[in-house]
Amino acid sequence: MSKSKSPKDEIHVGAGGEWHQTAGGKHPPLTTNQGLIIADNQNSLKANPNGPTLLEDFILREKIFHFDHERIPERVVHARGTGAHGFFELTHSLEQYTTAKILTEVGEKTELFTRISTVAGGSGSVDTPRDVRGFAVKFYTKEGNWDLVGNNIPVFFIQDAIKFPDLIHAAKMEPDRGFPQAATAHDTFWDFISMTPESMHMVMWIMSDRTIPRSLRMIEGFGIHSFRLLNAAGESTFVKFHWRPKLGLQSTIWDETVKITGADHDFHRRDMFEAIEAGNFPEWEFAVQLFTEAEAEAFPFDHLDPTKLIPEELVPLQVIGRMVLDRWPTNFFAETEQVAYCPANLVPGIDFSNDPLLQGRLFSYLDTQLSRLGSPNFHQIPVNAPKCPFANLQRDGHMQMAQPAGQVNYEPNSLSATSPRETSTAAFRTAAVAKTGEKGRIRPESFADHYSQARQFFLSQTGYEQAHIASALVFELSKVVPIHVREAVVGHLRNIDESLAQRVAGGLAMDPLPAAPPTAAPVQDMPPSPALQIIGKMKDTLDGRALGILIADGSDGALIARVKKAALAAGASVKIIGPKVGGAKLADGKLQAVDKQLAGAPSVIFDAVAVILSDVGASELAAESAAIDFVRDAFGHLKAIGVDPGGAALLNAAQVPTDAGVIDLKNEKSFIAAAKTRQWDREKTVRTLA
């Protein structure tokens, strides 16, 4: 073989021109799974140079065999996920209510692994569909693993777990055609919804901007169900769990979401990765709602109904801790894909409620992990294994990694002096609940109100958010072919809010309005809850947000530096965008490095943009469609736009009008202030909403 040198590795060129890298220095020898050192990883064993490959090539067979089995069955739901390691720190003790150490030992930091996911799409689908986001946290506590497995929405579509297969079958790709992927805008989903009045509250949430988040770092998380806390005296208190993002809530505009999907399928995963890598660790407050059985009985709804929430104005949230995600997985498959959550994983001091959806989930998650991971020993996978001592007499099974020793694998026994035994101290206890009644397949009458909280949610939104909900319903139902399904859904909307039904019907050219279906319980007028908004809860900050600065040859370097400095000081990340990735020659002749090339960095991936151009640069970019789209989309997506005279010229060429959100960069402070929010008053000038 002839030899040539590369800057990093020694390269040997083979007879066919193929490159071979050899072991040495920090590079260990490449081996088979049995430890056999491999001399050639570029060529299979052949009878002669131009002959057939030989079956005896065990190295080829091992490599291909392992490759053929690299993929495991993906999750039935929540297949597309992003995970990270971190810690939970308790800041306020709940010792009055529970014996759970993770909720009583203030200042203690508990390791955890969090996975946030879409629901409907496959593992290879996009990050940004209109969809619920799963929000699952595995706490590695001193007393065992606690899995808090919820969503970014506090309610669900159905009241009983027996309907879960029907819901998911309806939401997934239609079985006769295999599409649409990761979308609810199709016949079967809305047909199911039209026949399931209990889903109406959830429909309001999924049609809101909650399901098109700007970042996974800017979503809330909810345990959904009521759980019980048990104290040392055996007394129980109901609890609901909440996660609130430190960066505040923020969503995107629907047209923006669609374009993000085309620009970057991995937008949310990349955003999380880059934030952690930069040391901007995502953080959430952990809060609880605590209430007694007597208080629950006085609620105007049944808290055991998973289609209902408890308004924060009725039971205020108490912040008791925080979660910080500070480490990306070293291997995505080993951790994010193989992590197995189960709502049945609790610790002493926490117990279940009789929520019928929760009761079904206790079985379903364990069952699906067995199917997906192929063995009852999946708890031995490092990301799933408890970090506290654990011991039992369960043995063997596929892929058993432990090696239990001794004669005894049963209990009770008299033959072992060291086998694990039951103990009444520090053990899991079930809440003592006295309930009577007749066994049967019957739903409680207290679950019959399907519209009151849906109405409350809609009326609690700002006017902009109400318009987004109505427009989302028009978009989705416009994709539904059967007219009777559209009419049925609009009929349900009449029980929620007549004006909403009229707006959606108008967007569908539906006249006259269909009749509303009869209600099983009177629809209540519950007081609006501002806590249900997004816009009203957005923080006045650039922390965690991104600014894109578009430049070209001849741009003003001093202005670029000044705007970048101001944005960084406000907490934003900054990317310089140019026509060429190699950089741009500034007005002073210096070369300005560019972070992203214009065609690959549309304005949809930024929260605000600045356009700093010379007259020549503006003229050249005016003939570039990517530049025209950059400023048009930024304006259409209600973002602040900072401009110098050249930037203003590009906006003029793109026929982008000026308003209060288009700001002269002579005053970068005003631009930075505007960049912290969307220009909501602009929306009525750029699109027609229902």
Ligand code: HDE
Second form
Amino acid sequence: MSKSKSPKDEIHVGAGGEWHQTAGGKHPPLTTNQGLIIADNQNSLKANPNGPTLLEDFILREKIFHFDHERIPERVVHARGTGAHGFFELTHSLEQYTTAKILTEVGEKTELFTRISTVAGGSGSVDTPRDVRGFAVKFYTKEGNWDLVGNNIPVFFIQDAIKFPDLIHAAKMEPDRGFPQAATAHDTFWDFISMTPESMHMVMWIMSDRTIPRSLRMIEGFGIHSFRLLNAAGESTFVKFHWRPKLGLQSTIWDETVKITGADHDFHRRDMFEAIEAGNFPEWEFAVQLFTEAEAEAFPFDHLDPTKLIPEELVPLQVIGRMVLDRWPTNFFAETEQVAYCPANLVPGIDFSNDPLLQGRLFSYLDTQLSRLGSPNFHQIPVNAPKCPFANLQRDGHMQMAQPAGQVNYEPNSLSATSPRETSTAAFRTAAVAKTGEKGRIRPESFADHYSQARQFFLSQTGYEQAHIASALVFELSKVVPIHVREAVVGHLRNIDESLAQRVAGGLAMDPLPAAPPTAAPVQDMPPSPALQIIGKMKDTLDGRALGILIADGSDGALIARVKKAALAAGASVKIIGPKVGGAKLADGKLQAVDKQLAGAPSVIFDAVAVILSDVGASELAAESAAIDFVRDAFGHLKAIGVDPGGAALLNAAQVPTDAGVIDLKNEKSFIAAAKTRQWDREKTVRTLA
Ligand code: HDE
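Beyond the form predicted alone, can we have the form predicted in complex with the named molecule?
Below: every chain and molecule of the assembly, starting with the one above.
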């Protein structure tokens, strides 16, 4: 089959129409979808100048008809997403374990399309709710499309696919009132959670700062389920897949996240777009955890239970490749909206495990595309089509784009010399697994321990991160009206860690502590795993980070230039913010260009800020609430603040105290060093955490 044409090739050009030369370029004639050249795209056809519009106006009708049908159903989950093209490059072969070419041909680059999403919100919802991020990668391999459809958290809420509709119904907006949008802080979500002890490990993750990432370029990705690798001898090895961001992990602070949501609805999508446009291509390492069936038997948990992870300290990660996202889609709808992932899209040499959540997913993704994309031929849409040859005898259906030739559309047949045939070489094979037992609606006993890994996660965090988890629980449960639901959740927390339960109960003014529910299996003390922290995985870098420099008329141009140069050299992007977008008149009379106007560029969208002001500029901005909030929030969100004397005067006016993270720009090296991290010690001085 031939490769699909790119959408760029599809412009219809009316025969014989003249192209228009303008200052902006050369334009083809505007036509209808039938190729008819349109003379007037401003006025519909009227019976007379003041008269009614005529039904005859097929040009109007075609245009409105198409517009009326521009939308397709959004994804039932993960509706809000950002996608980009890129490539995967293998650096270490797994030949011993698998026949999959993508995992054995070192140096080979495979094209891919990655979509990162939130889960609960609709397609028009904000980028920054507290939510899990979907992390879906479609590899267009030589042996067919392989979709690794994961999340930025290595475990999930539930152990069995049959609970998924309940979980999602509970998390999404409540059905009678139609809100809240993209938020778990409401009654139905926590009601369901309080009655689903298997979700407790995931609850620890979602209440951590993992669900409020600074950038989609700074999240990890996980395949979650165990898969199998199959080698040439037919032997299978279990595997877990991991993505690790080159820029390190980084999250925002909850108060900051709430304000980012107001400042920039599209904060993550814009960040990804700007990074790719600037040539700062987002990159992840691809790593695997490999283990045998016998090793798995010895784990103190069942790896087929998707609420469990395999600590890196138990089975180390082996980095085998990298993914680079280097091309923004040509058209958002055609690519990011229409891309259809499916965990059942595998290549030879990779197979599923019996994880019951994965097994349910194998049905759902293909099925949902029929509602969403409307046709069994959705695989022909360019972003979904394999880039290797594919041929079979499936035919017809809505929007069939191919024109299969010949008399024969069945197999076996003796009438065609060219029709595709089943082939045993290089074909997909299923691992031969010998398992016996009784049929039934059964949850294995090995899935009974719901608290040990939740406890391990909480106890592995730094003190700052533990405080954020406890405070997030207080925040969310404070939005839950029924007291019995709050109590039930705090009861579960007692099975995770007594001090966590006490802190959350304290934050809710809940006294006495509710009883802990009985546990189906004893809670085990597992060794702490520092790899579960975010702070431990942050990098001291300004790469991929943004510095905002607040200036006004009268600012010191030489200092602005010096700070900007130092930040750029350290890898940051730099934006100059001023009261007026047209620029600021510097102390030396020159005009300084301004990238963003103050009211539209609060400090929450930067990782560190510098404030460079004349005395007059400082006193003018002292009467400007946006400027006061700019420095107060930068301080409150634990950012480094570089100041000259005018900047210090503004901080003073805003009653922002001085600490080790407020740095005189005379010493711009110290400022740049401080800008590479957050001032964690400051936190206790700016907010009360649980
Ligand atoms: Fe999904 N999920 N899911 N999911 N999921 C969908 O497929 C589903 C689960 C994930 O960017 C849907 O095309 C079931 C786990 C991502 O287009 C749907 C179950 C994980 C995306 C669906 C799960 C995911 C989806 C909606 C429980 C992490 C976005 C639209 C058995 C490993 C893909 C679509 C994109 C999307 C079903 C659980 C990740 C309805 C039934 C666990 C990243 O088919």
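Here the structure is a predicted model, which is why all the values come from computation and not from measurement. Positions refer to the first chain, counted from 1. The term rigid core refers to the most C-alpha atoms you can superpose between the two forms while keeping them within 1.5 Å.
- Thr22 shows a C-alpha shift of 2 Å or greater between the two forms [criterion: core-superposed Cα displacement of 2 Å].
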